[in-house]
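Shown here is one chain on its own, the form predicted on its own, set out as structure tokens.
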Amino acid sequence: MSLLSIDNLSKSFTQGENHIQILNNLDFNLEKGKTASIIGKSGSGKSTLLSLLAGLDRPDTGSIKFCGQDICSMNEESITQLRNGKIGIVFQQFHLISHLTALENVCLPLEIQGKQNETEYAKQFMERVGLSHRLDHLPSQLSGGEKQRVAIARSLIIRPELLLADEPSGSLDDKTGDDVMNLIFELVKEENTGLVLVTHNRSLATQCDQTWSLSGGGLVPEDNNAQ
């Protein structure tokens, strides 16, 4: 079953007088479940794709289908819904909330989804990612590893049906990084949530199911079995 499918994606900008063409005519599927990394140069056009599939942006052209509804034709509205719902974002810069703590974080988008008791079931999520004795420490007392699990925690404890990660580890050193990134990969397994990984690092982008490289404004399929 299509979880995530793009058809000919296209996305541009303008600076000044030049017209810069960031991606065209892109196409790509996402099964559930499964997991997908992108990889290619700064400034290939990663994260602007990335922005487009969680809907914080808009093709000029094209289609993108999540569960076989074309988020494109939606209004804000709709696409803050389905991604408070059904879609957790990670950043390369964690986007935590200064003044609340860990738990807090971590709670937030069951409070914006008006759950109750969502407490408890954060805690058991900071557990999961090794943040128990971290609870309630505000950001500026955790290291980046540890504001990394939390934002990882915040973006899944809504099980959502898609994880979009820019860049997860980028800001990390590279043993908290491969520890961030196994933490992820374990998680998006036993959740059974799609990944789609925005990635320059081409040995982490072959742990997952496929792997696609973004090079002037193209999309094209790379074999993982030749790496």
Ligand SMILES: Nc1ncnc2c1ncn2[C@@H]1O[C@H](COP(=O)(O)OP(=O)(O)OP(=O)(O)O)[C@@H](O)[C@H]1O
Given for the second form:
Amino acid sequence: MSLLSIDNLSKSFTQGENHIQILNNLDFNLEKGKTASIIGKSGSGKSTLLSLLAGLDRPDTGSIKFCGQDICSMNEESITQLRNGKIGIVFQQFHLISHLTALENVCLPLEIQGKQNETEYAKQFMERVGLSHRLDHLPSQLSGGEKQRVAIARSLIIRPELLLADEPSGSLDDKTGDDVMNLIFELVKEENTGLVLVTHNRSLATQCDQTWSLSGGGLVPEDNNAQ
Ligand SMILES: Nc1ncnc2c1ncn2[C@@H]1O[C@H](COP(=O)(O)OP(=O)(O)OP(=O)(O)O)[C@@H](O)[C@H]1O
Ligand SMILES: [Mg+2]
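What about the form predicted in complex with the named molecule, after the form predicted on its own?
Whole complex next, starting from this chain.
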């Protein structure tokens, strides 16, 4: 079954007199529970594409069907609701809420869904990402790897259909980055969550079911077995 189906997606930005076409009639498909990675030069539009997939920005033309629903024709409220229930997002720079503890950050998506008293469940999730001993720490009291583990727990606690990850290991050292990525791969596999991973790291990219390069505004398939 198709989780994501993108047709003819185009997005441009105008700045002053300059009009730049970032995505140009881009097509993409992802089946439920499958993983895809996107590589590409800086400025090629990878984060722009993820923003569109998350419904955080709107395309100029084209359609993005998520579980058969065209999110481009939804109003803001419906998109927000869809995102809160079915889409997890992890960024390079963690984006944790600084005045909330690690556990409170992880509980937040459930509270937004109106689910109170889920602390025990959130604690179990914190244990799953190896952070049982850091529940009451504020983000400023956590290491980079720990912050990203909190962000991963926060994104997956709603059991989303799709995880969007934009350079999740990009600001971590190699070993910590590998640990964080292995955790993401393990969790999405366990939960049969679809994954779109943006990364500069080709060896990480090839661990996904499919690898694409964003170039000239479109996605070009990469051979996962090529050196
Ligand atoms: N809101 C905006 N207004 C104007 N230009 C924008 C806007 N957002 C992105 N751009 C431009 O679109 C291009 C693509 O940006 P994007 O962030 O998607 O690149 P990227 O592939 O994620 O790069 P990186 O690998 O460096 O993260 C860049 O040239 C950027 O300057
Ligand atoms: Mg980017």
